[in-house]
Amino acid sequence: MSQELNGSQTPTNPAKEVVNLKRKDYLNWDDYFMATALLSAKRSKDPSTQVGACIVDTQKRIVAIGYNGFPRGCSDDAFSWSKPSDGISTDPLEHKYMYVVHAEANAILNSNGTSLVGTRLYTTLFPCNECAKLIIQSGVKEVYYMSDKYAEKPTFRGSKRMFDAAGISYKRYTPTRKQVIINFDEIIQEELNISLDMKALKM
């Protein structure tokens, strides 16, 4: 016949205290998401501002990301890198204005026809106004940012006031950490050092 428990009795078999040796110093998600973006900056190859963007959905999935670069097809060592300050020429053909596709215009067409409503967008550079318009029209909510070092030009203010008018919230991200180290040898060394106690204990 069963017994009920009550507050001066103890369970026969009390159940045994798990010990949690879950490691503290992992990267939080908002982090993480940056840290990709910053990630996709190494790709490009713009002499002077490298951009990286990374598109997040709901599920705190990764569906897309990009990086500013020259289109498909169109050669980063044929097409000019220049720009007007540089005083290399006075042409805009020959200016990189003319060709460079923006890490966040790369980022929404990689997501290849993934539905971005309702998604959060995280860049290394605030948006310029014809990536805003990209934004809202995919259905991005919410965007993420590092840097706003073009603040005062008009084709970012332009950026903010279509953001505010659809509704798009925008936050400056400040990371949890200073920095995340992506080291190679690391892992190289790792299993190096396996196999080398493995071999030991052959012997």
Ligand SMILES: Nc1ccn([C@H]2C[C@H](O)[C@@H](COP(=O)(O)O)O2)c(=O)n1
The other form holds:
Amino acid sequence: MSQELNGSQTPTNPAKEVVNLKRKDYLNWDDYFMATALLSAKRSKDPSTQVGACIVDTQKRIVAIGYNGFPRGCSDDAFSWSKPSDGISTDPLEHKYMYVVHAEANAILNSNGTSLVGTRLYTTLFPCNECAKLIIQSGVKEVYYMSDKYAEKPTFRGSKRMFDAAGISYKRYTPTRKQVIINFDEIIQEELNISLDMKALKM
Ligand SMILES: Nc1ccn([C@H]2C[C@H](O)[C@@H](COP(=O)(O)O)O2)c(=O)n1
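Show the form predicted together with the ligand, please, the one above being the form predicted alone.
Starting with the chain above, the whole complex follows.
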């Protein structure tokens, strides 16, 4: 309910009376979601390319994340992460491509039945044609990517062709900051310092 003013009162703006201590350097949404995809990529055991994906709904809620890895039960000790160009084997059964589940596919599968219609997918690497099919069929509407290092390969050109046909927008993401640092040591040290201060106060 609005308050009525009598003759002696002047209108005040309550927002102006607040000393605003809000942090200025908090992560914006897009950096936050892409950083989440990048953090997820850190779980990947692929020695050459680690990819992460993060799917976000229209309410800015993360509904799924994933990274490239072998399927459940297919141990990294039993299946090889090698590829034809490393010269270890010419047998396709010894190559990672036979087995690896891409980050985007894993994210979609990890959504656990949540509808992905209208969502946005953040990925550290542009989706291949197989993931593009899954992205389209699951209802994702927008793709933000960091790298498009395989842009010239037919597999990735095929994705763009499908995205264009299906009306899925795709955009290279430009971060608004240079880095996001998570320093475990600093956090532990801060807590130690606080408990030392508390002890000193009790003495
Ligand atoms: N959009 C993508 C593209 C690739 N991946 C995975 C598949 C492999 O594990 C790795 C690519 O390996 P490379 O050929 O660079 O040695 O990245 C993905 O998850 N999502």
